[in-house]
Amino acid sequence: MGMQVTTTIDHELCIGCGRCIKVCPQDTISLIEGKAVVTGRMSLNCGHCQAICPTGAARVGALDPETHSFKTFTMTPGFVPFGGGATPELVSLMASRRSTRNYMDTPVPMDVLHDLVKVGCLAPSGTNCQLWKFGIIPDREGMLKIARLTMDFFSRTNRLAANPLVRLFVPQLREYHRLYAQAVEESIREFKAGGRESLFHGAPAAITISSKPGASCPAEDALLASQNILLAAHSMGYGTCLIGMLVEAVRHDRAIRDALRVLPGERLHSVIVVGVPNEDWKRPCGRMKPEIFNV
């Protein structure tokens, strides 16, 4: 969609206070003989008149209702006003979640899936242009095809690194055999030893984040997705972990993607496992002390 204008005004129900005026941040609508009117030839298509308008006579073509349809919960309807929200309970849903390394055999509902893509496309994107793509891994089958891929990439790679040579010429070679190629070798050697699956902790299915060229800060729109998604997950019974180690290995790999259908001139941000968790925590922690200074 881009900046085409799709917003439009019924002037029978506009009243010309002006709401949609004050709020428009591409000053995409201006007050003409008291009525709003779609003067301007872009829009970030964000809905804020919309969302103000108290008669409803704005309206933005590009926004699809269904994206607050869903098919596992009801959300509840409504605008909720600044200071409405139930502060505590969010801050405690937050400070519970945790990454979950351990599974349950079960199978996470497609339509879990779908509702948890539609939660993460409620996050904001810089100049609202939404250039994310969300991928869906729905079972054991398709996590271990990718595990496979994976593993493969990470012996290649550690091949590599034990090479004193190489590591002596690509410093993030160092770091990685300093850091992890021991950790990944045992895990590797597990997984075709018929073991555990370590890189996705044998979580039963997976959403991946991309984005399409011309996001203007794509890997920030698609970590706070991520994030709405890691949230709504723990509120709907499911755990969660971010998979950084696949991340990386797409940037280097083009079987892997290829596996997750990375288009060329697209980008892998975030690879996010959801299952039943198989662990039993009793509260939630702290967090280190953060360093916080005034500018």
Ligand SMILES: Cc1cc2nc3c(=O)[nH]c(=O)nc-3n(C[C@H](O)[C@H](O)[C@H](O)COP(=O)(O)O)c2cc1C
The other form holds:
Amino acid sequence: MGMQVTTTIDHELCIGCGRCIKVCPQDTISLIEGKAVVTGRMSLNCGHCQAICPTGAARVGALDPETHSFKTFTMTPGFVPFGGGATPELVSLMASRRSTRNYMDTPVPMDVLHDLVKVGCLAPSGTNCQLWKFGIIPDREGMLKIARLTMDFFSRTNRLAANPLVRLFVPQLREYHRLYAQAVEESIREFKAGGRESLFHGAPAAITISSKPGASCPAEDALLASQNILLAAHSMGYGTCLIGMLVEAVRHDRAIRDALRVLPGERLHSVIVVGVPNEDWKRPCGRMKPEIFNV
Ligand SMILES: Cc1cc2nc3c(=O)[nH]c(=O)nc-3n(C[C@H](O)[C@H](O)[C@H](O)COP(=O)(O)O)c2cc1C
Ligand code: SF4
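Given the form predicted on its own above, I would also like to look at the protein as it appears in the form predicted together with the ligand.
All chains and molecules follow, beginning with the one already shown.
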């Protein structure tokens, strides 16, 4: 879709209030003889005009009319006004979400995974490009296939990092060897002996977020979508965990990229495992004190 203009104004409905012009970030609309008129040649297709028009005259064709239709729950209709009062529940949800590292075998319904993707898409994106792609690993079999490939990658990395000469010349491997190699080695050994699978923590499903070429802030877009997914999943009864280990492996290993269907020119930014948690949190416990300074 790019920057193509898909905005239309119903001239019968337009009362010429100018609200759409004030909020449009791209000067797509002008006021001519008391009516809004689409005059710009570019649009972010952000829908601000549609969101603010009091009469429903402004429409953005590029927007998916099904955006707010979910299979597993009904979104509360209407706009939450500024100061709408949901702060205590929202912050409590943020404080209660934890990275879940123990899961039940229960499969995650496909509808839940699709709804989570749609919730992810409600996140902001740089220039509203939405150049993200969502991959779904729907079952344990798929998870194990990726887990095995990733473990093969880390086995090779461990062998490389074990060589002091390699460590001398490759600083990343020096750090990897110091911080992670031993724990990774033990996890791989345990898994191969039929024990715990600790890459995905035994989760039955995952959502991957990658970007297509051309996005201005692809990593930020993907991580904002990720946070939406993490919070929504918690509220829907599912635990989640981001798997940065796999994101790192994908940067170096073609076979995993292919298995995850990351195409040439695309980049993987986020992997979120999802499942029914086998954990029983009792309370939110807080964070370390942040450093805050005046500028
Ligand atoms: C970018 C990123 C990558 C992460 N990668 C992993 C991972 O590979 N494996 C894992 O078990 N947890 C991973 N985590 C989870 C963090 O360890 C976790 O968010 C942190 O310890 C705080 O705990 P909480 O999420 O329960 O609040 C990752 C988190 C982030 C933000
Ligand atoms: S916000 Fe709606 S009614 Fe107001 S000028 Fe724009 S299209 Fe017309």
